[in-house]
Partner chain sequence: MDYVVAVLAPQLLHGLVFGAALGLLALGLTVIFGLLGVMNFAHGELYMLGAYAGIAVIGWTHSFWAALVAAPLAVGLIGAVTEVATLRPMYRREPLYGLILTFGLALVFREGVRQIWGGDMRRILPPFTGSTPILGMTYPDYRLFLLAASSALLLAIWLFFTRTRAGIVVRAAVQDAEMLDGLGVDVRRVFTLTFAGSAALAALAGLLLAPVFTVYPQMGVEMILLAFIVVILGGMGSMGGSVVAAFVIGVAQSLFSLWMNPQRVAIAIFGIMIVVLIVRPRGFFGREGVLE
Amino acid sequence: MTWRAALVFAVLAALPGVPGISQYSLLLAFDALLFGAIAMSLDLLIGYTGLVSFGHAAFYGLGAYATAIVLERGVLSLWACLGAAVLVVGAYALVVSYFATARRGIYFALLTLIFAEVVYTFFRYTQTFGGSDGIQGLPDARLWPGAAIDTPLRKYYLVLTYLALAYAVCRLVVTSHFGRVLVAIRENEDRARFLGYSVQRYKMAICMISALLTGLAGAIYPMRSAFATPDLMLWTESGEFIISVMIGGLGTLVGPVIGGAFFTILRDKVSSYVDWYFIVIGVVLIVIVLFMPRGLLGFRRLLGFKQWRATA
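Please output the structure of this chain alone, in the form predicted in complex with the partner chain.
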């Protein structure tokens, strides 16, 4: 798998060199890869641990607001933005994961959803943070003084670098002993507990990793679009992250990245032709759940490819 991932990243890195790639396509690629990175982080919970988070939009949005607030204060360092996101998202995720992991099954989904809705409501109605307009018109961040991330090409490489690092982290997680315990928890929580693992601590740990990765993706988002709005935290946004995981395939790392990219590009293309793209998205989702429960990557098995689900 690793050489294949390396190949994919090499292709992605060469993408801007393809003749005829417009600035617009580069920004669409930015969105696609960012969405893919989030879906990959979310799949650590859904696919590997069996926890469905319906509140990832809050981690994403908090990360975006952290960047927006830092940039708005005139601090243009990329590292300050990312650091702020880690602090804010980390503190919030600690609280959510503590309470949400104390419950099983549907409770986890609903608790993450409701915590996220509290955050959304707070930002939506707090005028200090711009209310429903959010924080607009942000300056470009800088990698170091003089190196502004200001062109679509630089923004694209920023996301690509992030995706590569996030992939490395996720892969480290799922191939480690820790990752195998997660899969054990997914398969049979009671048995994992009887084996002596403190299940909640494992769940909290993976929640924190997934939340921080999503929060960092959120911190990168305003560097492309120069704004952060409360809509980033709406629970339908969390739903779109889950859709991406489902499209790509549960329990893999590359699958959700493909799913996130597919979803972003589908939304962009369909919405430029018709204004009822949500119907298309909804139908695609229903068809996938009904007929391809293992997503695009899992679907390959029907075509004679290898086993779909990471048994690691």
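Here the structure is a predicted model, which is why all the values come from computation and not from measurement. In this text, the rigid core denotes the largest set of C-alpha atoms whose superposition between the two forms falls within 1.5 Å. Positions refer to the first chain, counted from 1. What changes on going to the form predicted on its own:
- With the core held fixed, residue 18 shows a CA shift below 2 Å between the two forms.
For comparison with the form predicted in complex with the partner chain, please write out the form predicted on its own.
Next up is only this chain, free of partner chains and other molecules.
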């Protein structure tokens, strides 16, 4: 982790100490950081490997359901929830990545979308998991016996810790030889194959990493909201993840985090005034795509700042 990233996380860690900050603001910050972490995980596929996934919401939703099922059965350990999410999301991601990475371009995107719609439909119409209402009224998870994650402050630090660990994993990936091969695949898949790399294995590996990080984010979500519903797996949720990556900037780690946080806060503020908030978000996205093709992170160049490195 660079000193600049460490400084940012230090500032975020000090945020709850700001005088006058409300519990609502801490929960909004929770949502912003969680969404940003998911966007960062997704950018491992879109920005670094050139694979557009329209099914990331399924990983997110499965992680949430894994936590919900564990908590509903009285197992309150945070680690049990995360372990269940890794098993469930990992098994699903293995199947999806095997079939989806066997195809290129739009076929990869379509296959991830189709698999996600199958999962959404299964949970939407299966009453064992609550049907369209999902699983509601979950108890608080515990870090260890007697240490419940039951306040906005504790939930905020939980998601901040997750973001820091996810950033460290993503940075390790993109700065390694493995990460450079992914960029080579993005630039010219055939040439990477001719050089002797097993392209599908690399694609599967990065799909698994991205899916597990997203699934762990999903596993944390019910600890803030106390529910898991099929709506978490809707294709529109996957679309919002992609929009967040585009807003922040493709091919970086920091950009999607900024984009995810920006999208979450914008949606929250605009929706508190009007019901047609997606029109406003759409206009903002059009402006960014037309005038800031590198996203909000690329906007720094227009202000004369040094460009962030690709690994930032």
